[in-house]
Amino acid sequence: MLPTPSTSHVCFDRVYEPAEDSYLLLDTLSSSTESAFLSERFLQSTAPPLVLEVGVGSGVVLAFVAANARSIFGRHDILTLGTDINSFACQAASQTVSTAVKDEEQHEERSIFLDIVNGDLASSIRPHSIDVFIFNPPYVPAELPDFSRHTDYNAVPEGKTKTSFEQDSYLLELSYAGGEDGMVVTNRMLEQIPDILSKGRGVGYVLLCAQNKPDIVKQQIRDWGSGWQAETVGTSGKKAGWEKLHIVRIWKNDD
């Protein structure tokens, strides 16, 4: 079993704490089937793959991928990048990934951590630049946060030394509240995937819960056009109810 990166430095009052969904992503990405798929898709003879996690949170998933690139991809030289709408998550994730990569310094070959960008989904990403996309969205069917407060709540208030309870509550809402069917944020991100994945080899991993209606989502992805594929490659949780989790792999076969 590959080690889970440390998040002991993260304040979980305002940043999503790694949970079953996070660990399902770790298990799925490092499984023998996905490692074989990724190793074949990103052969050592090709350019280093750029890995993006949107909604990076504590950084545990991106750090895991960065620290275990050799096991997951069959190569060490991957590039890792993250985004999050929560600036406190960006700071926490940057430390998580940096520490995980630094811990690999005893090895001559290691991955390269680029940055964590504070922004909305993949709005800051150059078109067709991402080789591997990872997204653990806010998937709980709950009312969306009031985004009109975002600028004020995305930093420590001027003249203060710490965030307020209301501020922390808002920032945590960003990590789990997904609107109707838990799909409002996910649908926005799905619309961006064809534009950010690299042509010919881009692949995405998106986490869904049962109430997100994953079978319908997968068919919608296949309906994007010729060659688009979507399959469940990891599951966890209860056998019934919305808590059951699915990892859906999204990719496009060559025409």
Given for the second form:
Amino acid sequence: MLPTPSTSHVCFDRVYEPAEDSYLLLDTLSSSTESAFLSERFLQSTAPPLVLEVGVGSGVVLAFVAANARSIFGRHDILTLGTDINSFACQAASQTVSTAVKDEEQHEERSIFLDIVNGDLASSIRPHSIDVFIFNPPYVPAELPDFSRHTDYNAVPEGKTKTSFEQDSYLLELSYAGGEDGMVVTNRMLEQIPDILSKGRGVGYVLLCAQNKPDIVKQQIRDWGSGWQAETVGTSGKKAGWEKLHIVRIWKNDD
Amino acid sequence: MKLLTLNFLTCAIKTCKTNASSFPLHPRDAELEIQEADVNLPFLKNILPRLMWEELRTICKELGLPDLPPTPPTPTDLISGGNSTDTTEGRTQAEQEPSQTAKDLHRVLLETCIQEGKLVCGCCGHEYAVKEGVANFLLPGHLV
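Switching from the form predicted alone: structure of the form predicted together with the partner chain?
Next comes the full complex, this chain leading.
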């Protein structure tokens, strides 16, 4: 088992706390099948792959990938970049990832952590620059929060020293509430994937829950066009014979 | 935020993405900070083909940093003694020392950070704020 990065500095009142879904991503990315797939797709002789996680939250998943690049990719020289809509998550995750990378003993073999930017999904990412995309979305079927308050709630209020309770609740809602079928945010993200993934080698990992109807989602991805693939590569939380959480790998085979 | 990050970012407004002038974003009123890190020579050699060199030169110029050479260095340029007649063959990766060129590139890409300031789109002119090293790409409602 590879070590889980420390998130002890993160305030979980306003940043999503690592939970079963986060750990399923760690387990899946470091599984023997996925590390074999990734090592073969990103051979040492090719340019360093750029890993983007959207909605990093505490940063535990991105930090895990950054600190365990050698085990996952068979190479250490990967780049990691994150985004989150919550500015407090950006600050927290930045610390999580840089600490995890610094804790690596081999100075010469550290991966390169770029930054966490505060943004909406992958809207600020240069087209076709992402090699590995990771997304643990707000997937719970629950009403979306009212975004009109976002600018006010995304910083410590002026003249105050800390966030309000309403503000914290709003910021946490952003991390889990996914609207109808829990798919409203995920669908917006899926739309951007063909534009951000690098041509020829880009691959995405998206977490879904059973209420998101993973089989339908996978079929929709395959319908993007010739070569697009979507397969479940990790599951957890068996409940009455069906899996509660799925990790879907999305990639394109060039014809 | 590191200057290498700017190699992978663009304007968040959809209609700008197809316009070449939306990349790179132009730093303005930037306060820079040097955050020291160990030189990672194998990484520097491998990242060369991914760098948008002309755009990186533009960013450095706009920040008032020393000029980058007109063409990107080769992997050999990054190894100390790499251009001398004394061949580097036979030396293992671990024995190679970074050249001044490698150290300079490392300083620009990974140690020079924008702590405060703005990033401006060359297409629409929208300004994205950078505060405490974090760039904010969230758009006001009417631009989404």
